[in-house]
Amino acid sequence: MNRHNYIETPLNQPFIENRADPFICFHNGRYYFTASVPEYDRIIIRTAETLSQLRETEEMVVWKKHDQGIMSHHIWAPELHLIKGKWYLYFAAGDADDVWAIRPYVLECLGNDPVTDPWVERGKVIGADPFSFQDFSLDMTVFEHKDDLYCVWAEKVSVGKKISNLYIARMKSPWELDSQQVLLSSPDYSWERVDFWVNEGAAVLFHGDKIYMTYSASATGACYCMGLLSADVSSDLLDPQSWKKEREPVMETMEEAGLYGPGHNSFTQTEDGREIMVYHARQYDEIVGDPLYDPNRHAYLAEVRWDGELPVFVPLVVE
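Would you give me the structure of the chain only, in the form predicted on its own?
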């Protein structure tokens, strides 16, 4: 493999190797980690009492892809969420008859331990009308606000070289929408349109009286970067006018740090309550073949700092 511009720095030493689209949640004194594996064939979870222990703890396979039919290819970007006392896994998957028929799916845990208890398939997320999720749809995340459950996901539109937009909807259950989907963001700027026109991989952070939503843009190589939306917590989150979109990326390739194509993040916290962003990146910028199948996207950590009302993401040295 040609690793053009590869340099080794303290900042590009992975938190967890070969795990893209990393997601960490913290509950009752434990951290839970899941991510895409390079084979795209299973969902894994690891758990520990501290963030640092996640690096070495045993990884458990909690679900494997189907041999045929739906949920049989491209198992992508799992997220683990605790909703009203029950654990759910959201992920995207393709179909054996069309591996690019990517759609969002949900698993529900039948017990209290998402690592050791069994999971049941709740199937594809159900839209509020028959036209929902009829095209390439992925990277669903969910969050609760004012007793309502919301979801945000990426979905392609148009024909030919399609555009990936971000949509938001309210949910009536963890696997069914309760409202029409609302267009939240399109790839408007040049940095969102490198090779592909993409907005995807949203992640939500509440801070003060605002809700922040990071997302990833452009193709999955060194051009991959992160944008930011924000809204007042008192606003109507289903009204696109409630959201402000930043004109510049909030995180992008940092050659001096040896971090290329940062993106698809989640948020967690340290044991003492500091806000942490978990994201993936590569240690080089030139990739042989399709970047999607390059296995060396690693999970990294960054501290969330604040410049007024804007978050600043500072990569952490992993010790």
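Switching from the form predicted on its own: structure of the form predicted in complex with a further copy of the same chain?
No partners, no molecules, just the chain.
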């Protein structure tokens, strides 16, 4: 297998099957992959020396859901982050007795190897105001910038049918906020309001003098798509006016490629440093039943190209 042998067709051949909300990080020459599994019952990690090898390497279970109480249902969208030398897993989870009581939780690895070393639970992320993590909240991602740690998450507001917004805050530790929440984005446009009014699944990419933040919008069917925020790296990231929102989605269903409902992405890079976007999509748009329980969201890769200051995501296939 040639590690640079990327081809661009057939585009809807999955990178990794049946793995949604895919997340890949690259550290010290190793790739780590995690994602939601269709059973929503555990956190898995795959590791390999090349992106391609992630496809066939063994998948390890590093944490399983509890039998009851918090973290016992709907184990969603894990992300693996190395923060000041320690590994953390961020994920969302419900309670078997209240399966939609979704909140963000944190695990910390006691050793240097996130696949084989033990993990301890640091519990639910702790807010710094009366509003954060009070309702359905998930998809926490974190990033460091100028010595500060920030997190971004999605949380629903309103009563009855609800609206999922994106919030940012500064953190004082990997599981505790230091600042009050700041509203970054609400579903403003028609493409963010299909079936459900949703902004979720934020992912951060530093490029040039800017910080880019993709997010996913609308319900989890073929209408699912990706929007984009960006800010100057020199700006105050906790000031919503530092962020510019694109008026149109930056990725959406590509029928000609057979890719439906692309979204919930993360960013990584090839071994030679090219920017890669990792996302999930389906190969069909007709879903029987609740899209959330359709197992066929597969992980895909796209190359990040640039059109001036805007990223363009070009689906690619790793042979």
